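The chain below stands alone, shown as structure tokens; this is the form predicted alone.
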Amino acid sequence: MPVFKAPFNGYSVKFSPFYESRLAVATAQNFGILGNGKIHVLELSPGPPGVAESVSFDTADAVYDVAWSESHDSVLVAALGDGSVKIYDTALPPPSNPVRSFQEHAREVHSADYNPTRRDSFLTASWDDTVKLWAVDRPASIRTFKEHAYCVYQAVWNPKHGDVFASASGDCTVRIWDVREPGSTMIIPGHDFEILSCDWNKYDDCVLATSSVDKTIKVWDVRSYRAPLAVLNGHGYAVRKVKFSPHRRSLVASCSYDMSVCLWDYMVEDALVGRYDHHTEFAVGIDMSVLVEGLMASTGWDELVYVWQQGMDPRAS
């Protein structure tokens, strides 16, 4: 399975929505606390080594997340240590870029999602305690969300409602909005230590997952969240990351400061359905294709990015 080897430490990775074989790697200098940053364009090749770096782009500073255009499919947002949220355009050379730069975030720009309805805005979610919503032509952002108590690590679209957007925070809440009301909706208490991630179901728009500070990953439905539909226990560290599977309505992947990438299947009683133990530092980052059903993208503080299918193993070669 293909392996990428960076020069900085891994903290996300995200496959094109546009091409099945190219996929965006954000990485930062020094476990991200202090340093430079570097985003990588990775093309997946058929023959040996099976990845290969299209180009990449330096950056003052950590580059926690990177989110692909859902209109243009040259063009991606990166978010940055430094606060600021800068877009790429990778059919540009490196001097050419970054093609914008948005300096308005007071402290680092953890998380950035791209609406995938819309398609003309995205969100960045920040350890201001904020999230802000963007249009990529205006020079500002259009609006700021502020009531969570503490930093907001991520916010993520609803992949239906292209109003409505949840964000996790260390405050323990995940806050459900709608941009054309004044404050959130939904307020869901959802663990009792900081939740680091949260990400909604491709199939059921109400069902989102969330991931902590717990070790666990709960299940809810926003349509009565006292209780969570699914406690997915497993993992042995802080749950870094979750997301749902876009082919399979039941399927969620995680990864986690334990250095293992889980999946789930929320639905049955031993929930615990693949577990892949390639990382040897915390896993940070992962993502699943859109485009082929089955392929799975990982990357960690060991500086690596691994693309693999599920039930095969991501180091075999």
The other form holds:
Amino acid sequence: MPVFKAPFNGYSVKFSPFYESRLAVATAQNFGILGNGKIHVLELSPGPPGVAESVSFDTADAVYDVAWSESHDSVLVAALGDGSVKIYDTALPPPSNPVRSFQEHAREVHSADYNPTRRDSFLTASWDDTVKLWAVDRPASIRTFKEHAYCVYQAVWNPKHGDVFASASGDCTVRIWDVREPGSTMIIPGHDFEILSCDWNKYDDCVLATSSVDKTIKVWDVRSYRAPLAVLNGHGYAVRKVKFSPHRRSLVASCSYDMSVCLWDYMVEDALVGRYDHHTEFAVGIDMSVLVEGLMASTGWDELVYVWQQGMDPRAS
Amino acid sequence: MATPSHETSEVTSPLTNEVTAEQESLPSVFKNSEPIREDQIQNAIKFLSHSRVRGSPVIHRRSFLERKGLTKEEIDEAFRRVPDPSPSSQTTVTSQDGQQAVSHVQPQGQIQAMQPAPVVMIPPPSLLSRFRWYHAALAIGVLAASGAGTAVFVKRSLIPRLKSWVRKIMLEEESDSLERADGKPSLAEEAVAAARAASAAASDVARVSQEMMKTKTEERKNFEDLMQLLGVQVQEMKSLSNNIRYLERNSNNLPKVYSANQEVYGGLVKTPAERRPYANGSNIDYDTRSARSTSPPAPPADSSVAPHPKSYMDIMSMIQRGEKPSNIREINDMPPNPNQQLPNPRIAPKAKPWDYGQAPQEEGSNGPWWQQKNPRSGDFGYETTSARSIGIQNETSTMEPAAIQKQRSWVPPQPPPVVMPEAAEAIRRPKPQAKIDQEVVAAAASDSNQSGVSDELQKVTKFSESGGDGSGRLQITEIQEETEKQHLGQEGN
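Now the other one: the form predicted together with the partner chain, given that the block above is the form predicted alone.
Full complex below, order starting with the chain above.
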């Protein structure tokens, strides 16, 4: 299984929704504390080395997340540590990039997510407690959602309902929003500690998973949100990202500060179905390919990006 | 921005108020439909009425109630009922188009909602007046008495003394004037003596002033030493406080009193937040937060400290000392052409697997390495035991078609499980295979729903896989190859 070594610490990895062999990686210098950032676009190749960089973009500040456009195959959205949101066209050379830069967030932008149903807008979540809604061709944000009492770590669109999204925050709540409504429509006090990530079940539009500093992943049904459907224990430290599989309805992938990537089936009693210990530092980014079933990628502070098929050893050559 | 012509009608801009039928399928699911719970509101009112809570920012009060599980409506109701003179709402929504029907947007109130300060403690006026009069009377009496006393004293003692002293001087003057004529030489002597005395006095004064200077310089030296020592102590205390702060960060989930004097680093540096309730779920009343340090959720924020890399610690301590890591470059990452045209999309957006139940490839053994799956579809982790993986395989192989079929527009009938291996064999004989091939070609040519065909084939492969033996495998992969080629040909990847 190929591995890519980046110059900076990895923060996020995302597969392209257009090209099954393409993925983007967000990295930050000095662990994202202080320094530059870099976005890598990687291509998988059948022969060795298996993965290679096709283009990269340097940024003045850390890049915490990237999101591929769902409407334009070469367009990327980047979430930066200086509060800016930048749009890149990977078909243009680096000197012509970025094509847009929006400076609205007052603090670090921690996540970006593109709307997979409407394909014309995207969300950014920031440590300034807000979530903003944008369209690529507009010079300013369309809406700002300000209700959380602390950093918002992630905002994720619902895969079935193009107006609904969820946000995970350090104020220990998950909020469900509808862009047609002025405020949040639901508040789920999911954990007793900061909630670092959330993701919707692609096959059950009312189910979402949250991961927290309390080392657990909880799976919720928004119709009865007082108690979770499942609590997934097994990580040794905070769970940084959680992702529902695009192909299997109950399969959840997660990565944690215990340096492992885990696979869970939340409908099964013994939920942990797989564990990968390939990273040697915090594992902070994870993605599952929408185009190729079973294909996964992860990145961590060890500056490595692994791409592998479920069932294979990521470190196997 | 040109939208591809074949995009489905469900894709509408969020700017319009159009609501298509598709979106309205379950709009209320994402809203709270619970009735308001009176007991929760009562608890909230008790909380909000607490004197300490009243001094905290509104957003913290709301956040605390949210974490206790109250809904928005319950929180709003509690705020409404508690007699709070300050503006209570926090919701701010900026809508640049102004097209949203903003029904319950409340203006952003002061975040620092403080009680009007009833600070001045005015003692009861009666008491004061009493004191005033009493004190005034007493003061006047005392003054009068003292005045009278001094007058008497002066009259009796001072004036006679004064008189006697004046008489004395006059007598002396008289005697002086008598002796003056004889005393001229003695005057000169006296002058000399006076001069000598003066010089002696001057030298005395000089000496004294010198001594004073000496002591002054000594004192200054002492003072400087003291200052140095103080400086050293301040340095030590600074480093101590840094260490404490670092330790605090690391043990973030321990019970902590939130200090109001937190240092906030400059915007460049991200240091962890320092507000945390108790570790084991017991509650504190509320979070008070006067300054928020910026935070990665990261390293220190666990109940057990996640050991972070040594170089991370090095960088953190470097920054705390005020140094900047040397590897940072000046980069201009602003758009060279802010009006750069966005590219025209070269590929049409692909359907998501959950939209159309697109059948995932079971065995792409002839594709590039990233398409090659483990032969046992359920074996996710190479570390899992074989027993578990087989169990999962059985589960998922039966679960998955059902899950995918739910989403599709037409549902092929569920094929019966294989009872007789011979039947599975019969399927794989050349004659039926040609039939299947023809189906594939026909389906591809007419551009109908490919996934239906492939799904059928998939089912064939699936239960032949579970019920059949190894001999059928070659032929199955042949069928798969056919469909793969069709897929590839169609999608033009």
